[in-house]
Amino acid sequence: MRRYLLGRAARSLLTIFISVTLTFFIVRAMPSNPVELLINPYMSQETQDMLMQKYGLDKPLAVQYALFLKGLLQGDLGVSFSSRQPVAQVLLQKLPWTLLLIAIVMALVLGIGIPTGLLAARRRGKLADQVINVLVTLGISIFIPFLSFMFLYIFSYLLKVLPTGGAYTPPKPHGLTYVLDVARHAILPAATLAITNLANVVLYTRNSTLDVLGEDYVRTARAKGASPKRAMRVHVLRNAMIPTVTVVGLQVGVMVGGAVVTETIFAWPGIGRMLFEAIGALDYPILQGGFLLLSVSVVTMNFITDMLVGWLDPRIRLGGGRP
């Protein structure tokens, strides 16, 4: 188990390093120049040079990269070009909102997706299974911006029962009123992300459950008198959950990508909206810090997923399953 753990940890660290490096060079390959946003044309040349030196933009790209890695190892993510605030401070302001949104979405996806997939497997070929398959197909093919604007049009414009955006209604309320107001604002963005990620969990749960139900040991348990519920609980669930756990871990990356679009459309004050605004402002430090945070989150979730899968199926951590 230790060897399996160390191998996955080393792979995760390498993935984060590659992601950080690619992000650094990709944002600097953008066609526009952040210097134009930093420098006022009425500034003196001396002031312009001081500003360029302050943000390290006067140095060669290789030197900028080395300084970026040095700062990263020291916990310094730099200073935002646009707000002049430390990037770490900006991220700490935005992170709780994205974590809250992702937590709600994960709860919906797991709480609805797994039971629905199990139901479809148990009712294979029947009306419930057919309806679920149709809904899964729609969920896989639906476009996040289309679903977002449809929800806004129906629930915010026509019915006027939910807010159009933001995380709370200003002025900021307090106590239970604040909690309920945030929950009300979270309904549309959370529902949008949940629906677009729910389909894969339902599909994998259904198909993996059907595969396990066809195994000899399950048929043997039923032949010995085990009830369908007991056979499902004792012999099916643990093995059927392996593909589902894997796809849930992978879905976190999809949720993070979808959060950029969803948070922007619904004006949710999280990391995704921050990144969208930073792209327009060519705010390199914010982009680097934001993508680093998202990369670490996704890689960490995948690492946890590997550990769970290794626990569910010892053959995997012993080298008998997937690499």
The other form holds:
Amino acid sequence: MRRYLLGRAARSLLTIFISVTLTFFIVRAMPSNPVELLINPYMSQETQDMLMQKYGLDKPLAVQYALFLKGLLQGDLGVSFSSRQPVAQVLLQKLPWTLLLIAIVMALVLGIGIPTGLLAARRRGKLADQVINVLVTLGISIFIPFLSFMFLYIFSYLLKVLPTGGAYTPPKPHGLTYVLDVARHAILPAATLAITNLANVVLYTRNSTLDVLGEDYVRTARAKGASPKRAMRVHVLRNAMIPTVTVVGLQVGVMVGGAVVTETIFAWPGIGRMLFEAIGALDYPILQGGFLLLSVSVVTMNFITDMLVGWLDPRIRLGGGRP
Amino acid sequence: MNQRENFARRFARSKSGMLGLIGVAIIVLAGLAAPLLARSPAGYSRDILLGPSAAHLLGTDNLGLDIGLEILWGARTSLYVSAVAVLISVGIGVPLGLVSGYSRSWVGETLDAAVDIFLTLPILPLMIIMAAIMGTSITNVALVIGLFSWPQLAKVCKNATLKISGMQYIEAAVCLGYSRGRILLHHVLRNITGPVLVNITLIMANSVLAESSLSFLGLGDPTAWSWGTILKRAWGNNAVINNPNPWWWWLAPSVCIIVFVVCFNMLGTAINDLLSPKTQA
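Moving from the form predicted alone to the form predicted together with its partner chain:
Every chain and every other molecule in the complex is listed next, the one we just looked at coming first.
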């Protein structure tokens, strides 16, 4: 187990290092580099030189890269071009909102997706399975703005029961009303993001359950007198969960991408909305910091699912076998 | 009967596959024929926010642009972007997948690890940064999407290669002394076209979603007609929640995106079902 964990941890760190390097070079190697953006042509030559020096832009690329890495290790992500606040501070303000949204979505996806997948597998070929299959095909094809627009149209425009955006109604309420208010605002964005991510979980749960149901050891369990319920719970579920958990881990990257669009539409004050606003303002330090934070969250989630898979599957944690 | 004819016949029997194929054909034809069918939606007219009618089949937006025309011309953008994205990801993904699946040395291992890392990165935010920096042109958007769509294809290609390279005819080819390149091109590549094809339909679908999302976020080409850009303007003008509601403005382009993606996904699923030995009679 230890060797497996160490290997996974090393890979997580490598992934983070690669995303750091990617963003550094993407931001600097492109035609419109931050030097030109930061420096206004109407500034005097001295001011330009001073700014270049202040941001270390006069040094060779390799030195800049080393300085960037050093700053990163100290939690220094630079200063936002538009608000002049440190990027790390801006990110910390936005992060809880995105985490809240993702946590709700995860709970919904797992809580609805796994039972639905199991149902489809148990009713294979019957009506329930066919209906679920059609929904899954639609689900993997869904376009987030479309779904959000439908929700907004139905619940905010026609029925007028849910708010159109934001995370709470200003002025910021207190206590229980605040919690309820945030919950009301979270319904539509969370539902949108959950539905777009449900399909894959349902599909993988269904297919891996079908695979496991055909295994000899499930027949053995039934033959020795285990009830269908017990066979399902003890013998099928654990093994069927292995591919599902792996897929959920890989899904987090997609989910985070979807969060950018969802947060933008519903004006949810998280990292995604911040990225959208940074595009308009061409605020590169914010774009870079936001992407890094998202990568770190995705890598962390992947590490957690790797540990879960290792716990579920002794072949992985004990032997050299790869998942 | 040879295998290809057999495949075509079985494909013709699959309802969802044919539906997908017909849908894809209609979109491709409409996109190609757009300049012949209708003028480009140029200039501003006085017909502002009109509902669907005989003069404007899908209504007009707040600038008086005909949404039906915008959608027709937008199909060209979507097709162009997804075609470029497919070319780039096939160019990167297939060779990488072949080598990492066939090579038994550290090269294969390293490539495989690299592909895994790219699969975990949050791709849409990465595309956003790159598109924001490269500047908004439709070719840039296509390049960015292509540059980040290959990891999945590489993975699929690698798994298929791994399976094929264990086959006896590959062993036979090795014994005959064929070069690696020849084995990979003539023996492995020809036998993994199925999974590669399935993945290409997925890339087509996903790059349209990516293009629409990027355009929706304001990273599209302001001079090109795109379904995402129509949605962006509709959303920017509160079309979804305004009263009276210009529903045609946001509904029509959304439906087009979904139909495009569903058609390609159905096509892919049908090919996949035909290829998997479980469903073969």
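Residue numbers count along the first chain shown, from 1. Only a predicted model underlies this, so the values are computations on that prediction, with no experimental measurement involved. We call the rigid core whatever largest set of C-alpha positions still superposes within 1.5 Å between the two forms.
Engineer: Rigid core fitted, then: does Ala267 show a CA shift of 2 angstroms or greater between the two forms?
Structural biologist: Superposed on the core, Ala267 moves its C-alpha less than 2 Å between the two forms.
Engineer: Aligning on the core only, does the CA of Ser297 end up 2 angstroms or more away between the two forms?
Structural biologist: Superposed on the core, Ser297 moves its C-alpha less than 2 Å between the two forms.
Engineer: Hey, core superposed, how many Å does Val63 shift at the CA between the two forms?
Structural biologist: The shift comes out to 4.2 Å.
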